[in-house]
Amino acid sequence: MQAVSVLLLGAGAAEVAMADRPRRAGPPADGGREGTGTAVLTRTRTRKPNLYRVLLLNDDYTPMEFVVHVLERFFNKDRAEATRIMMHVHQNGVGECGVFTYEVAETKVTLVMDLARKHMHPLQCVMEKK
């Protein structure tokens, strides 16, 4: 998040700064000079998170059916879409599985790589900033 400060000068600034505070009885704290002063308001602006592409890389040893299984299991692709992506990876050397925030992309890459190692396949899954 990014903080933005706004400086208010002149009449009315004190009222803005004091609007949330309860008023006390007695002489004014500013010595009777009502309407003068400086107030700083801070506003936060949220930015959209960076997105990352999760990519599968082709190799000559991982079975095509395993790649389809990975796409269905971790990327929620139906059979037809998973097969299309798998063929794209096979023919072009790389294919996009999806676009996610950093944490989600990192988790998906880790899950795919762990499953590939468990089944002793050299499948590579990487992420890159979009």
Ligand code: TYC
Contents of the next structure:
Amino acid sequence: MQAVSVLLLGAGAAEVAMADRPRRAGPPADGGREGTGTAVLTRTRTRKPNLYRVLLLNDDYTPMEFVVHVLERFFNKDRAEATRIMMHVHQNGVGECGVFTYEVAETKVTLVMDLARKHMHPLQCVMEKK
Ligand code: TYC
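Could you switch over to the form predicted in complex with this ligand, since the one displayed so far is the form predicted on its own?
Below is the entire complex, every chain and molecule, led by the chain shown above.
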């Protein structure tokens, strides 16, 4: 029977049992160990992305129907949910449209602000880190 040695890169001996499966993708990063009976186990750490709330702010002039439209169009809300969020903002001053990664949140804020400006409404849309 052939002896198989295991070379674990970037992890302590205690982590051997938790190591990912051996990876065999891409160019031979095995340093010429293929066929030598030496498995190279690497682990890729997954990281939680930073998340951002996108918020609508109340004002006295933007029509309610416009805010409902914004919530349907950019935040994929149905009419009932969009109306609920709009009324929450109207009564409380601020409300959450959704939670997104940085680039997605930034894009949504820009799309909302551009549409509001085009229609000359003072609606404000902002993002805040969770
Ligand atoms: N307060 C606005 C009005 O009475 C409606 C409104 C709701 C405006 C939500 C902005 O984010 C907003 N017409």
